[in-house]
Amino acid sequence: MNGPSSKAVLFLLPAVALSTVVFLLPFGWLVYASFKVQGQGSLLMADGLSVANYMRLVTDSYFAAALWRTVWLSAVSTLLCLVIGLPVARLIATGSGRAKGLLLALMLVPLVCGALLPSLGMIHLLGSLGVVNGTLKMLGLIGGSIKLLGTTGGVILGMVQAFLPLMVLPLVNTLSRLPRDVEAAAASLGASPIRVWRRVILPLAMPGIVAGAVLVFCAGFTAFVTPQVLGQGKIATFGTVAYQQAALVLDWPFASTLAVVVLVAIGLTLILSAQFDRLTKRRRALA
């Protein structure tokens, strides 16, 4: 090994060691613990390996329902973030000056605040005496308060609010690179604005759409604070169930199983998105 290469390896060693200790070893232990079971009447793990936790996850209707609920909550949140985020990203990408900077800053606020502060703010918005119910009552649209907290609708609203930047930012990056003359050319050939969006902008923005969709779906699948705070313990998702099993029931092997399933789901999502991206690139090359 020559001098520069050996120096590069030495520089990489701390990062590799840190990644191994912080990420790989805990993940390895998580997988190992998921195949263990808790001893009878004990908090310690029993000897031997077993798939009992995975069978329990499949056969117990409560946990199976939590898994399905997490999947569709994440999917609906992703779809809503795309519908809301696409025009917002387009506005930012085509904007300029202070308005563009202000919109970008607003998109970054939920990311830098963490999940807890926006969720607490949503309680004041969605509560029985909150802004939403107060406004609807003032306008005479409702007679009594609408229950939003502790419902799936409230959780979805919170997830969309929390994860919208994850959709907008990749879209802004993609849309900013689109040449303006392509749209102008399509319009000059008689294409309506809707047709320009459908046949020009959306296909060219597909890499950003895929990246944003993957980020929002994975964030929704692993979300804990937003479902816990806005669901008020009534909406069981995989994140809240894993927390209950680890911190309240103290069944760490089963909590590890739930965590492993989340990791596998994220891995499958990334693989499918990569395959979809490869397919779209191939079709674009053949077109």
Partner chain sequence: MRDTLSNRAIAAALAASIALPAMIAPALAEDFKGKTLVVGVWGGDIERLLRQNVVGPLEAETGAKVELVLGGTGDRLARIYAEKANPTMDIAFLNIYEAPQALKDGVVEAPDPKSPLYTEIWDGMNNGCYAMSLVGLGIAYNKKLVSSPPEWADMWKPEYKGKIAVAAYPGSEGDGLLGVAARLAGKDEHDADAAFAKVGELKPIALTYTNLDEAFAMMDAGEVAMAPMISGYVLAALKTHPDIGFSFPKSPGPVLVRDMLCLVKNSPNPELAKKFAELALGVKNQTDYAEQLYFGPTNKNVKLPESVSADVIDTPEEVKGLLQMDWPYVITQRSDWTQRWNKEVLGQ
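For comparison with the form predicted alone, would you give the structure of this protein in the form predicted together with the partner chain?
We keep it simple here and write out only the one chain, dropping partners and molecules.
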């Protein structure tokens, strides 16, 4: 018993060492910095510790609004990813041969090319002088441009586009492990396709759904490039506000505070999802 576990620890060492150096230490510094403030009329950190940044965060409604906006933008994106992702994941999971490979490859493209490139591409699609507005104008459907960039709709579109693979991949994983005869059995007992989905496929796919939802939600919560580029500075999320504070205002202590809040929120999301996972497992064990 002792043998394998100490060996496992040995195998974990490089990863632990790496994450200590590149993640835990900077994170510790971040937490420390969040309790500093800038000196009067200076951009440098003053001596001493204080909770002034946290007070500002709590007392200024602007940040609460940004936090709330970030939460609901991520939640809506997660929901949309789920609705769009489920059929796609099912197609990939049940498909075969070239079509399946192609679909999977297409799904992976946004993951491979990162957030910036697709976002810049979408500017040309959604811009006032972009493809969408241009087409609508050519067809005589609109006179002036409709605003797509710099709106929450545009940001959500960008986030769904960027994070869809994070939903689809875990779903494919769980859906492809579902025994097909379970569905056949349900159908042969008279369940309609909708009922099969609702009572059989969805409950069994729950682990995948939770995993995908957590991934998309966390990605949305920390997203910076997509809201920054597609929001055109008009949609303040926690990511863009933290960027503004760190890179433009140069108030690093306050930016650190924002980052700490984001990390805590993500930690909470993970704990919640683990709890949820345990609950559903227990329920299934009981059933």
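The structure displayed is predicted, hence computed values, not measured ones. Residue numbers count along the first chain shown, from 1. Between two forms, the rigid core is defined as the largest C-alpha subset superposing within 1.5 Å.
After superposition on the rigid core, displacement of the C-alpha of N133 between the two forms amounts to 2 Å or more.
Relative to the superposed rigid core, L91 undergoes a CA displacement smaller than 2 Å between the two forms.
When the rigid core is held fixed, the Cα atom of A184 travels less than 2 angstroms between the two forms.
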